[in-house]
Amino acid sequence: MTAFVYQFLAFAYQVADVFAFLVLAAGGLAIIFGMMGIINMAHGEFITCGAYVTTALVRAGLPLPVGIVMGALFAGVLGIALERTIVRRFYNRPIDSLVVTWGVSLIATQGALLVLGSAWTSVGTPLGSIGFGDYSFALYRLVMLAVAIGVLVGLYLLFMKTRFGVHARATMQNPAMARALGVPTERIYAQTFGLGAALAGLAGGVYAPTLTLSPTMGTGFVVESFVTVVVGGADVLTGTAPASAVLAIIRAACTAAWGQVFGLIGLLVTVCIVIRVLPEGFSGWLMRRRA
């Protein structure tokens, strides 16, 4: 194989890695914002929760996949509890919801620092790596890509092919009419928020073996999550997936050419351009095209 082929494989690997990261990090945030209008500033803390639960269970002797699933479920249950006790009081009040979830984020972060300490070592990345020429690729990163694609497929089937999906989309489009037709909108809101939190916990669990855990680790996910949601728009299916693909290519190209800092700068510049040209993101543009 030629050097060009090796370089292409390395670039494709980086694109796939960033794509998986953006899908997993932003999926839960896109669902909560797109379906509920809640700007969830505690999104990073649900990611942190999933990472810590996964790591604790793996250290206790459970297999990593079981730990990841349990971390996602635990974050989902916490999400439902948060929606039931606090978030439901702030529907249709976007600024208030932003402030209150930011307060929850601060409380959770500082509480975790007091209880868990400043850092946990990871359980180690499984599966090893494979080499091509001068390049080495971690196989676990390909597992992350498979999980991200599985999440997108699962969300499509859930929202387009199930009774819950019909009720959720009806509640999103017209909650008053859905309630009049017998849809349990309060339950749908709680389940939707729990689903978004569970996806955040899944992201934390999947990335837990690759990171040093700290109560502030969610911050590293939040910037890219919000960038992806802004570019993609409110719909997780028609917005988050294409936005993640475009941003992955831009970030991988900028990183390969100029380094990590310019990769992040490329994302922020892309957001500025999209806000100017497509203020409703990719999903809003696609909806107008369909109309």
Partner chain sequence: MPTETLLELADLCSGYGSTPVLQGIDLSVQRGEIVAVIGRNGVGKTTMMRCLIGQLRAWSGSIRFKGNEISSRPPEVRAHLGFGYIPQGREVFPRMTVEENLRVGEMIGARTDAKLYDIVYEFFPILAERRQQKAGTMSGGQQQQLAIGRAMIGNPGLLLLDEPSEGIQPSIVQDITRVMQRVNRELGTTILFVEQNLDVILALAHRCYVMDKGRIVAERSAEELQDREVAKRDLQI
The other form holds:
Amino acid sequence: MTAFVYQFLAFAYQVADVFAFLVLAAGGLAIIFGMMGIINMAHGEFITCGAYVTTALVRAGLPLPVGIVMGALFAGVLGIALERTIVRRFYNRPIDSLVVTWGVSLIATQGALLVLGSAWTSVGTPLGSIGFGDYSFALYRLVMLAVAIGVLVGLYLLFMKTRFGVHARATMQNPAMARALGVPTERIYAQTFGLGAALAGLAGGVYAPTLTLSPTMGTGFVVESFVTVVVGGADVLTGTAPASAVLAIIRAACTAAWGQVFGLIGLLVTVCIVIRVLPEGFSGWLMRRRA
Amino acid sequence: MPTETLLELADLCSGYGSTPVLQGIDLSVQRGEIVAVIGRNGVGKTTMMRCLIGQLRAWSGSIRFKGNEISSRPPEVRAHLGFGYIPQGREVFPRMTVEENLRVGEMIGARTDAKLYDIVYEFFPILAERRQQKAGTMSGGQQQQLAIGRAMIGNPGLLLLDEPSEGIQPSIVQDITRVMQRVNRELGTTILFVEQNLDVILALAHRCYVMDKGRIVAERSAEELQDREVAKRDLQI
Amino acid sequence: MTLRDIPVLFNGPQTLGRGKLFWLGVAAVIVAAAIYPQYAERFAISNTAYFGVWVFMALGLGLIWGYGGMLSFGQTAFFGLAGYAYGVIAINLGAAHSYPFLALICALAIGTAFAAVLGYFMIYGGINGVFVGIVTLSVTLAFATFMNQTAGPQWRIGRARLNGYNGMTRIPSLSIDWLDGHRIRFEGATFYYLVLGLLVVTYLALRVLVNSRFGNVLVGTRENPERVELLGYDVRRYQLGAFTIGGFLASLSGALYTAWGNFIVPASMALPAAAMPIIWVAVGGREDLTATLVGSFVVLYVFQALTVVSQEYALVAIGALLVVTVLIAPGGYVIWAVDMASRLRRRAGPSPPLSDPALKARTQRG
Ligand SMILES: Nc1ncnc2c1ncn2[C@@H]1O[C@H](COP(=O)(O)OP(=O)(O)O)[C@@H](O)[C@H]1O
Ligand SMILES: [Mg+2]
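Output the structure of the form predicted together with its partner chain; the preceding block shows the form predicted on its own.
To see the whole picture, the full complex is given below, headed by that same chain.
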């Protein structure tokens, strides 16, 4: 009996772990896609950037939470800079935006390899772990879950309760009309891109203590984030969050049954099925049902 | 009443892609006036409105508002200068509530008077009732009232109103007409509107321009408009 | 059909370059390429063949992306799958008889079938442009991740060890036994001639294809899918057709590459390798086969020259080239140069400026 409870707990822990990962990895990408309809192929590099800034600051003696916040802010500022200089020229050419951010990603990764060398050791995971029976759970994983939930709640409040949120949603639904009512849509786009990049940086910062840092580490996040955005669709709250939950269960189950790689393959198979059944993802499907 | 020109278009040309639609519009609106632009379908009335708010670029000619040339300003700047735009087809934000739609109309920077909300809710009681309803689930008439209220929240000096009666049941058209008269009288808001519904034109307009094939082809004074037959003929030019 | 009609097959609104001068040029290039091995070093011949091997993948992506409007980041997945398939089959069958050739055929079938299945799910799932990009990239990266962890001895198919990160080695070269027992081994100059022949055939066949109804429907779908659908075409069939042919060409690259180098590694499909086809195609010009072909060779050559300095510098430079291209010449430099030239010619004199309808359409759009 208790063995069963522990097993269940272990599975729930795995699911929560994957859920947090997917929400954090995909949130920034989904926000940008939901607003501007473009996919930021340099998403992984913003994650990398957050991880490096966090690690560098922690090594310099700052506490980890401060490092993470600074990492997110730094990535956000870089995001705004990228939007202002390049991305904004591509809002009516979404496929070219894919190509151009892809080029940026290549430059960033290879440039970082030149500047930073191939790998940094991480600063190590804080907080230790607690044990139940034969199982032990790293407390930092629970912190990650809390951060992921915090991000979702924060985004909900931001989009539903603030003036920025009202403007952002109006811009999402009808940019020309929003603009005619005085909403500075270009600024909203820049802010949204910055927010997406900052969330990517946050993900990098949060995961920095658990990973070996390398300029190509962002690649380790992109497949999952792409998959989550494809399954979730254009809205973070009604798409990314439920998609993360469903994919987390599938991945945890596949991993438990056959191992890590099959967890990933399970995700891809799910994507193929979902796009066949719900081409606009969860959020598009929900929107259609409510309309 | 001292007249002051609020809006003045001179030889305005515009269109879509390389197809010209507006072929030199001349028109002026005095402060406090209600002016109608009438004409058949497809003559370019909506195109002119979109050019006024800045959704379409003016190819040539000038748009002066309060004496300043604004034809190169983007739409959001024009909104802040005092344009309140109510497009044909209303274009409310369907997945936002009535209240949120109104909030989009607020101008950043300008202190928004809670009084403006009271005024809008008083003019359109249905909006107060439906504050929390999603705009996309409302009827056409309610959406039209919301679109007008949304523009009024920005406290505009000039309302640009494109076919407010289109696809709306007659009783609500009358309500809207009465409210627009009050807006003009009580708030002093100038109104430039496009309309094909004869009753609305006769009830609302102080003066009226007739448009055909992208040009203003006639102007009718209040007296001339008294003659229903004249107005009817103008609509069929 | 008479001999007179044949040029019509190769020319049309979807390709630049027509008329005697262009085709004389093509013939001259082919002749030059054919006699080149007489005058070149062994290494240079092999290296040129190596460039040629990649060009199939580039032409395939040109068809999918340039003509079909679907940006696929998955070409290296088909490349890798076919490469591994060739390796596994060739190792298991051995190099006797025509077995390596049989392995090549099987590898092409496997890679193409995979492209068809993936394309089916995407295209019939009705996902749009950007999503095609990220789904194909996800599949590619996941496949590379999978191959990376096949290091252990349990990962073997018959006699072929997959070898994880280090990849499969000692894969037999391509060879064929003729009926009289005469054996052709495709190595060195022989391999070069094989690649050259296949390239000429592929280029001409694609020209016929894109100027046929298939090509017109495909391009029409890229520009305005609703309208093409209204005309009664099932656009998805054409898109899937293009995607599958593109997958076939990537598979051809992959299998030939593996036969050429006798090895295949997961890194040849993962990042940054997956970025390369996009760059070859974007820089030359994706909406024209000749532009893609020329651009690919140039970029491959330049990239190799830069790599001698440093792999990372080369990639930064090539990434910058991509960004700059999309910013200033979104159609690619070959197309851009052709447009410029025709614009200058038009300004210069009264001679009939644009005899080419594709070019005319392009300049009008721009
Ligand atoms: N988005 C558009 N793109 C191209 N042509 C348009 C567009 N909108 C309107 N037109 C054309 O412009 C002309 C004027 O249209 P419009 O201004 O909507 O007329 P009205 O409002 O007077 O009925 C029509 O011929 C119409 O076909
Ligand atoms: Mg109209």
